[in-house]
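Shown next as structure tokens: one chain only, the form predicted alone.
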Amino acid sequence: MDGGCGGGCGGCSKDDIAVEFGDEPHVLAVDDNLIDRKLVEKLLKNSSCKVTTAENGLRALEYLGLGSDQRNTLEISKVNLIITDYCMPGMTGYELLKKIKESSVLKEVPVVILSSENSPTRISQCLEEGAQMFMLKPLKQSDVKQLKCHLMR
């Protein structure tokens, strides 16, 4: 599905990036497929952005400081972008979506959620508990184009 960014993306630059970061964004790769995750990483690092990887949702919520065992919001880590894998063992990718939703400090990070079925139900669920795009496996460059558009945000 075509997400769309509004108006004004097609100009997207590594530069302006680094303009509104000072630095590269840092974009969290969620994904239980090895090969899938590093694909992921592999073509948000060829356009200049910091990965960070984790292989399930839990792992996810503790490298963002939402773990179990929890005990300081300090040190929460800043992340411009979450991308994650809708299918995935223990925690799916909409429980994740949700769990960051709730919390008052990680709610307005995009996240971005990924799946190799094109179930318009699971589209529809994602995009109304405020995932910002949903995209289909695998991962392409122009995908990644249009999520750079979202790290402008």
Contents of the next structure:
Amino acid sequence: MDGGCGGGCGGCSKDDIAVEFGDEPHVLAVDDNLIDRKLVEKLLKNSSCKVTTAENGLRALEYLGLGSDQRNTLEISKVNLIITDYCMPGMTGYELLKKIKESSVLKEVPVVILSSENSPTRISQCLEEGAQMFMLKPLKQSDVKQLKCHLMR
Amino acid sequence: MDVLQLQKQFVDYRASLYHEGFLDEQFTQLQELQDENNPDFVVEVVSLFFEDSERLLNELTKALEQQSIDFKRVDAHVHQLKGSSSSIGAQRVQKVCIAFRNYCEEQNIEGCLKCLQQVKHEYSLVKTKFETMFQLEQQILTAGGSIPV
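Counterpart to the form predicted alone, namely the form predicted together with its partner chain:
Now the complete complex, all chains and molecules, led by this one.
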């Protein structure tokens, strides 16, 4: 099984497919549901991504170096994409998105929001706040292929 | 039974689970994620589902036994269960969860209790179905065959 986009992604230009990753893209996946974390991890690994999972927004921010007690921006882990669930207790995916976009260091990292609810208000709210994409759960292999093609360079 | 018969039995059984609505397309997605590097992926995820669901069902039972029911808390647990069941393709469990959430929103105690009974029942059924299916897979492997895709 090759790690590239292959023929399954109609949206890729020739140039995109020609881009080789020196390292595997690193994705941070945030979800409070254990089964969903395991699933998204496998989906991403099957697409040759390095994956780190976090069970809530606070943990995700700590990992990214934006924790409330982290002043040292050198602690930031290099991440190429953040995928987060919308509905999480404590900090929602939307709130996490806002914090990321407020950070001068992290605002360029694409953020994808996942939700089981196909709510137009929710979708526009997230896109307006700077989310790259909004996707419906449960995630499929074809969704991840699409993500990889369009977001990770 | 020879390998071919075991394989047929397995394929028919799995097909019946789709026909009866126990499983949906998402379970197929799950199976497709399994490969030689992770030959036990499906069993692992389904086992996690069992553990997580049993924990949630216990929490739901406790929450609905309270004098003053915290419907937000009940809804949060049902939301989790709905998510997990949807992610592995346990369609019938997911469907009950949808109705359950509606009753939570209405703060309808009777409706919630009825749904709790139903979801426990559907969970128990799908658990047995999965266990039977895994047993059939094991029989095929023991007989030296491979699991039909």
